[in-house]
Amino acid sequence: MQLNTETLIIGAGLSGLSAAQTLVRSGRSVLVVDKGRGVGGRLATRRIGDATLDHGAQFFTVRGDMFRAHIDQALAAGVVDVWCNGFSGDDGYPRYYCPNGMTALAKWMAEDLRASGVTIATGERATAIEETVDGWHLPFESETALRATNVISTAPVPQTLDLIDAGEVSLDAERRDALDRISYKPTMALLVTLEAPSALDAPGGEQRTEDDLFTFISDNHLKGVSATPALTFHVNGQVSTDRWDDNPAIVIADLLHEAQPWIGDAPIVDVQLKTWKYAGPYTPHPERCLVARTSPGNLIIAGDAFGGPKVEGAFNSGVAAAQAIAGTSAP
């Protein structure tokens, strides 16, 4: 099946959805595709029995006016709320979360897009980005093919480069070098559900450093996400790299041993290990997006590796990519 669209957006995470919203508001037609089963990307929530756990992004802050306007709407809609103003004291910056799990922010944005007539196709994995005389051609594993005047890819940069290379699309040396320099850290997330309260204190979050085994620990019940006690442990990038190919059962046993101080005496109900190969950039690109090609149509690379690795940076990157197509300057 062959479909046509003005702008195809690869990735239904925060960057892809913010790009889509920006283009729709400027009167452009958009189609969004994602290889995952649902929207959100690293705005990810998992249910294990009666427990609900955020296992990707745990919270976000707001620093700029553009993202603040978006989050003010989400606050008014009851999609987000304030978790706390810091995990080791009040620093004046609210940490926002979604009471229904972090994926709720992406679902809310997706509902707005669908109400505007935008198709968001999940479970669709592109196999290449190919150049044509008047735009771009993308084949998919499902045997669907798309033709688009413009493409915005918000997938992790190595995955985007795989698509570009599969389609034998040439980039100039400076842009290709800039993309090749972007590297990511992997992250393992240990998810533990409990029969009794954990040993973590209110507000239910402990932010640590990359020198610690666990960089962030969250009690999803104290946070207000889970009906029952449930902990998320994010493992630092180096250990995640070193243990990536190890037997998952052994990794879980080792991590559980180290997690015991936060589990305390609570009996464990279930344990799962979630892995993020591209959890965040070690070396983000300084600009909010990269215009890789302008002919035969725009090919723009965006995502949380551009202009800042945080949730707000991902949002701003998608907006910047859309504005590059719409012909307006980024804020």
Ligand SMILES: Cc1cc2nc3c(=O)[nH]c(=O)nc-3n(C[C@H](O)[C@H](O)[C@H](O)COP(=O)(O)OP(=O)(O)OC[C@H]3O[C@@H](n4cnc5c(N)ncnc54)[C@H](O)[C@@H]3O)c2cc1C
Second form
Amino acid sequence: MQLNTETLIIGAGLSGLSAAQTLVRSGRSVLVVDKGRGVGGRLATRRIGDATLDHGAQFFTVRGDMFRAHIDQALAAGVVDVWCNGFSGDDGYPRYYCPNGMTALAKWMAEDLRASGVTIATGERATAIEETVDGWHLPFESETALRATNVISTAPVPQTLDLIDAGEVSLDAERRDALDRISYKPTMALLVTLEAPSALDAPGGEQRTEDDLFTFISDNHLKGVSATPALTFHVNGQVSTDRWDDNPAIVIADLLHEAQPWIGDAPIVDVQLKTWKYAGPYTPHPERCLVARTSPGNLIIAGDAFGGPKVEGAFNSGVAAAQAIAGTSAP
Ligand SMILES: Cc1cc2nc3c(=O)[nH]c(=O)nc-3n(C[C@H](O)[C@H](O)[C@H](O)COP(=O)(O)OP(=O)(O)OC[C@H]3O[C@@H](n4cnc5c(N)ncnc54)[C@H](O)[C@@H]3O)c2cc1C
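Show the form predicted together with the ligand, please, the one above being the form predicted on its own.
To see the whole picture, the full complex is given below, headed by that same chain.
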């Protein structure tokens, strides 16, 4: 099957969805594809039995007016709420979360797009970005292929470069260098469900540093996401790298041992390990997106590696990518 669209957005994470909303609101037509089963990307929530656990981003902050306006709407819709104003005392800055799990923010945006007639195709993995005389051609692992005048890729940069290389698309040396320099931190997430309350105190989050084995520990029940006690432990980048290829059963056993102080006396119901190869950029690009090509159509690289390595940065990057397209071609 061969479909055509004005702008194809690779990725239905926060940056892809904010790019789509910005384009649709300026009268453009878009199609969003994601290889995942659902939308959200690193805004990720998993069910294990009766428990619900956020295993990607745990919370977010709001600094700029553009993201604030978006989150004010999400607050009004009940999609987002304030978790706390700091994890070791009140510093006056809200940490936001989604009571139905962090994926809810992406689902809410996807619902709005679908209500505007936008197709968001999940379970569709692009395998290359190829150049044509009048735009871009994208084959997918399924039988689908797409032609688009413009492409915005919000996949983590190494994955976007794989698509560009698979399609033998050439970029000028400066842009290629800038993209090659962006590297990512991997993160392992240990997910533990419990029969009784954990040893954490309210508000149920402990933010630590990259010098600690666990950089963030979250009690999804105290946070208000899970009906039953359930902990998420994020492992620092160095240990995640060192243990990446180890036998997962041994990694789980070692991490569980270290996690004991937060588990306390609560009996364990289930344990899972989730790995994020591209959890966040070590070396973000200074601009909010990178216009890789303007001919034969725009090819724009966006995502949290551009707008800043956080939820707000991803949102801003998507908006910037959409604005780059809206500024260069007529609707
Ligand atoms: C463990 C962890 C903890 C974090 N903690 C925080 C936090 O506490 N606060 C905070 O602000 N941020 C945090 N972040 C970062 C935050 O989650 C990200 O900055 C943000 O969600 C990135 O959004 P994005 O749209 O740029 O990328 P993503 O959400 O990664 O979206 C990219 C999408 O592209 C899709 N894709 C990739 N390749 C293809 C392909 N070939 N074809 C089709 N689709 C494809 C992927 O499936 C994915 O859905 C955390 C992230 C992780 C992983």
